[in-house]
Amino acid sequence: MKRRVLMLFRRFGLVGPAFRTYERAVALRPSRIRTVDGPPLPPRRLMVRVAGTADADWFLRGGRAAYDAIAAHISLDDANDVLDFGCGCGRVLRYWGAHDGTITGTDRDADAIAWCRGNLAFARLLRNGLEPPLDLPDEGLDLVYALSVFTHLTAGLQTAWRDELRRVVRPGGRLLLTVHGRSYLPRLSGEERASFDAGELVVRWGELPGSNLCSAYHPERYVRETLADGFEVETLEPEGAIGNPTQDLIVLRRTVSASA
């Protein structure tokens, strides 16, 4: 029934407004008030946009787990200048307050960026568009991480942002991503599974890129042959993104010879 309703909304171009209405409804659901150490919790509507739920415990635990996963795969002592690409309302960014270097967050959601600017004073916050560029210099970053961002982009946007993130990372620097890998095969139709098994990127609801409805599924072959262009694959850990459960975790190292 839910799928039929979505298809009807899709036919009449109403999916985007309907999904925003759904997010507002989720944000209004009653939940337990949580006392928080550190920065305050964002408004519930912003948490829903990031996580699909306004559950404060999940928001905080998931953000901390994601930060710990980054630290487990990257030496933070070697990551002085860091970018949280697609930072939303600071689910992970909030845990970088003690970082000795610079931390920047970017997102296309103006409300989320405004909230972060008012509550995460240790970070530089920038708004980006759906398409590149970023307002950042060439080769200025040691680490860029994008958690569950490429999972919601079309093929063209993925390669455009891969190139842009490669531009802003120093040679030898890292790009850490999480993607929908093989653990998500049960969500796909038979035809989509065949495309996935052939090494092709599968994208659903591509007319709504950047939203949670747009979902991209990444086979390992596509990651290695396309997404990692200009990088060396250091890590590809199935279901390794503990802060984004069952997503694959990928660490790419920018090759010294890669041009921006």
Ligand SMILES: C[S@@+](CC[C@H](N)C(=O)[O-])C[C@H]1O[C@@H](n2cnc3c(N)ncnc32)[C@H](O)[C@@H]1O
The other form holds:
Amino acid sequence: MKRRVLMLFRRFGLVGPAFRTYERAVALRPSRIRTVDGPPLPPRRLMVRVAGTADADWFLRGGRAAYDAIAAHISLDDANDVLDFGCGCGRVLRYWGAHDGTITGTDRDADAIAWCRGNLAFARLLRNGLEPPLDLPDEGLDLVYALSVFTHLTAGLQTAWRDELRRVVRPGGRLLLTVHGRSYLPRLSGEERASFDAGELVVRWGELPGSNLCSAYHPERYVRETLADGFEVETLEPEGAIGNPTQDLIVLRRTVSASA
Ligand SMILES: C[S@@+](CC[C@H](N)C(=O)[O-])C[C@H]1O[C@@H](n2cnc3c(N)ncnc32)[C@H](O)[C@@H]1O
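Now that we've seen the form predicted alone, could you pull up the form predicted together with the ligand?
To see the whole picture, the full complex is given below, headed by that same chain.
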């Protein structure tokens, strides 16, 4: 949706409803139809919420590519207990059906979680609030991944969720994230770019935290100095998130001495 139109709605306090109407309109656009192997496709309105489009082909291929990117960066033999934080309607979760260990998905979107519960029987599904906590014990997970989730959180929520995800990952376990890095600089205004270049997190539409309209941009310095607190940075690959183009892919390893 055009920024100028959104600014107009913002003046009247209507930006949230306007954006939801826009997402519903996107869900009405025709898309390529294909036969689906595995779980059924979610309703189009749910696909739009995670992918920005209801194109089934993109949803499936993007989800598969994201799963493959995880498998390329993490030894899944060492990742028995896994959490998909911000799983939405299971774009990536749907590919974990053959996993030998446990797979949990969690999201704040009640409709998405209800759909996953009804259609991805191999996974455990939880709903969480905008803010922590998760209903999960300390240090019980080998891997948490959050694909295009920190991209929609305000500064306070970034650090709150970093701490919460660090709490649930075991020492030595991994947190894999995707973020808007330098490839998104052309989207930013001159002032926002200056903040980004100074190593500061840039957040737009912070009044709608957790929605796709709220967008956060992560300079490398912020990732290393703030997001990675209590972790070691194993990988920081610009545009490496092949299932979430053109986001950066980050793998953090929880330091063994970090307290939760
Ligand atoms: C762009 S979608 C990505 C969904 C999924 N990870 C994927 O790659 O297909 C962002 C997701 O983050 C979820 N989300 C945003 N804030 C959240 C929060 N505080 N806790 C859990 N999920 C959140 C949204 O509901 C949405 O499902």
